[in-house]
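Here you get one chain, nothing else, as structure tokens; it is the form predicted on its own.
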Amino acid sequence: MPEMSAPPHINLVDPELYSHGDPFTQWRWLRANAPVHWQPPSDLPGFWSLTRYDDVRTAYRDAETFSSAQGILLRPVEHGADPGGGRTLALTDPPRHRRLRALVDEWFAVRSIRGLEPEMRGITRGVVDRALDLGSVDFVADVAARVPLYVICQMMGVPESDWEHLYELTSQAFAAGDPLTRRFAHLEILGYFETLQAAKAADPGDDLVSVLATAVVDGERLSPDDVLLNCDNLLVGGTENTRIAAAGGMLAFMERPGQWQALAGDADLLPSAVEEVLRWTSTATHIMRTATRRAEIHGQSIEAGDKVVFWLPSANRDESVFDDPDVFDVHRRPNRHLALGFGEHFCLGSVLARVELRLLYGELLGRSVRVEPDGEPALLDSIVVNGPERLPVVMKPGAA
């Protein structure tokens, strides 16, 4: 890997870097020169950055050394510990993580998702129909956000009459802007699921909330608070990253029309195109672990208690793993990206996310829908997720 002569200023925790800057310049230099890099504490704790593919993959696999139980995202020190630590799917280590995951694994298995595909296809078609009726839309809010939200709502047993209400709440909770508005929206989401889980505990149905509300783990029922935290985890995990990946992929296609034309000319490319969208967007910007014991990576000592951050977009552009990593190519094979995690915490919804992307792009391609820019996109101002916050487009039906 060639070394760059002069180091850039390294500050990966500046949100504006992702909305108005170029983090890839910093990651490229770190991969070549400082693959284990210390970021001093600020309002966030100090942490070690891992930027190479092999290092991230190896650390992902070692759940005994790199623990999820103290949180998986950087949080301001003044906010204290993550309330979901040790209690939710994302924030537990084995063996409890496996027991929690076993409760819902079947719902996200290939067979189950295939069974849901006709309903998912209907949801996708309805979302595209609505966008075509509007004509001028925000692809993020009006298309990419609605498909995964409606699908996970259906899986969780949310009545269809409440889908739009949850859409409005999640739009506020995920949006940039006033933190107080986001917090109140998130509290309303928790309040909604508090009521729903109580109803499902009393009268279970065939849905994810009922599974959690009646679950027994380690000989005990999950507490209502634990059910609530896991519902929140499923809602966010099942919507946010797919929403941004779908929109980020559409932006990549609009910027590279030849790639969309290649896809339109060969439907067999759709699976590899979905993988390239996932690699290219790498929407989870960072994942954090806490070292449980001393470890050494590239001669650098990491002590027990140290925070270690995996920068997934960097790993997925590693020159030693991917040919021409800065090129978006729907033909790319193999494509062993880490956008959906690896090891114990490989994304529970990975099959679901892939099917949602395939159905959405397949619907647009199958109907020859034209998606054209209608203004400048705006990128998220965040160190947690990266991609379009707004993507104004005009959607036009294809020739009959």
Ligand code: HEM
Contents of the next structure:
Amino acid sequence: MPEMSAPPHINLVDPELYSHGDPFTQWRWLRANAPVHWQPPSDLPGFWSLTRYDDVRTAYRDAETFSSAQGILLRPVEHGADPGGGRTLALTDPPRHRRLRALVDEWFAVRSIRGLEPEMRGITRGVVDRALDLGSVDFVADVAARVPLYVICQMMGVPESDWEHLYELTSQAFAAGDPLTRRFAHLEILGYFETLQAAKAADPGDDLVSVLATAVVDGERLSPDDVLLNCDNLLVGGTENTRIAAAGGMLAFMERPGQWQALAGDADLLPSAVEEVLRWTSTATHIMRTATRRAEIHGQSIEAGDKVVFWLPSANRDESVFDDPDVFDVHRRPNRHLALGFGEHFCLGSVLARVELRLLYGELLGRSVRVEPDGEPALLDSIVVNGPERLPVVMKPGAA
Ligand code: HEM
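Cool, the form predicted on its own is there; where's the form predicted in complex with the ligand?
In what comes next, the whole complex appears, and the chain from above leads the way.
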């Protein structure tokens, strides 16, 4: 790989880098020249950056040394410890993590998701019908956000009459923009699930909130707070990344009509296209761990308590693993990307997310829907998730 003579200024924690800049130049340089790179403290703690595929995978594999219990996302030091630390699925270490995961694993297994497919197809069809009626839409808000939200609401036992309300709240809670609006919307979501979990604890149904509200782990019921934090984990996990990946994939297709045509000509390509969308969009920008003991990576000593950050989009463009990593190719095989994580905390919703993407693109292709740009997309201003915040398009029905 050619070494670049002048190193770029490295600052991966500037949100604008992801909305208006080019993080790939920095990641490429880091992979080639400084695979274990120290980012000094700012309002965020200092941390080690891992940018190579193999290093991220190796660290992922060692959940004892690289713990999730103190948070998996960088957060300002003044915000203190993550409230979910040691309590939610994403923020616990083994052995408790395994026990929490065992409660819900079955719900997200291939067989269960296959059983849900007819309903998911109906939801997807309804969302596409509505967008076609509107014609001119924001693909993020009107299409990509709705499918995963309605599906996870269904799995969690949220009555259908409340889906639209939760859609409004999650749109406000996740949108970049006024932090106060986001905070209030999030509090309202928590309030909603507080009421729902109490109702499900008293009268359990066949849904995820009932599972959590009645769960016994290590001989004890989960506390109402723990149930709530885990519901939040499922709702956020179930919607945010899929929304951005679906929209980011659509953007990639609009920029490369040949790839969409290839897919239209051969439906068997859908599974590999979905993998390529996941790799290409790598919507989870970073995932953090905290070292529980001394470790060494490429001769660099990592001390107990140090934060270590995995940059997933960088790992997924590692030229030592992927041929032509900067090319979006629906035929790509193999495609062992890390967009859904790896190891102990591998994405619980991986099967669901893949099916959602397949059904959405399949629905558009099957009906020969034309999706055309209708203005400039806007990218998210965030170091946590990356991809389109807004994607204005015109959607037109295909020839009957
Ligand atoms: C394109 C869509 C998605 C992407 C890119 C994505 C990405 C990820 C990543 C990178 C992780 C690993 C976090 C870590 O290493 O600490 C993860 C974990 C998780 N994801 Fe997803 N995810 C997606 C869809 C979903 C869906 C649909 C759900 C449904 C509930 C979901 C729920 C979760 C949960 C609960 C975890 C924590 C699992 C654990 O810690 O054991 N995700 N996801």
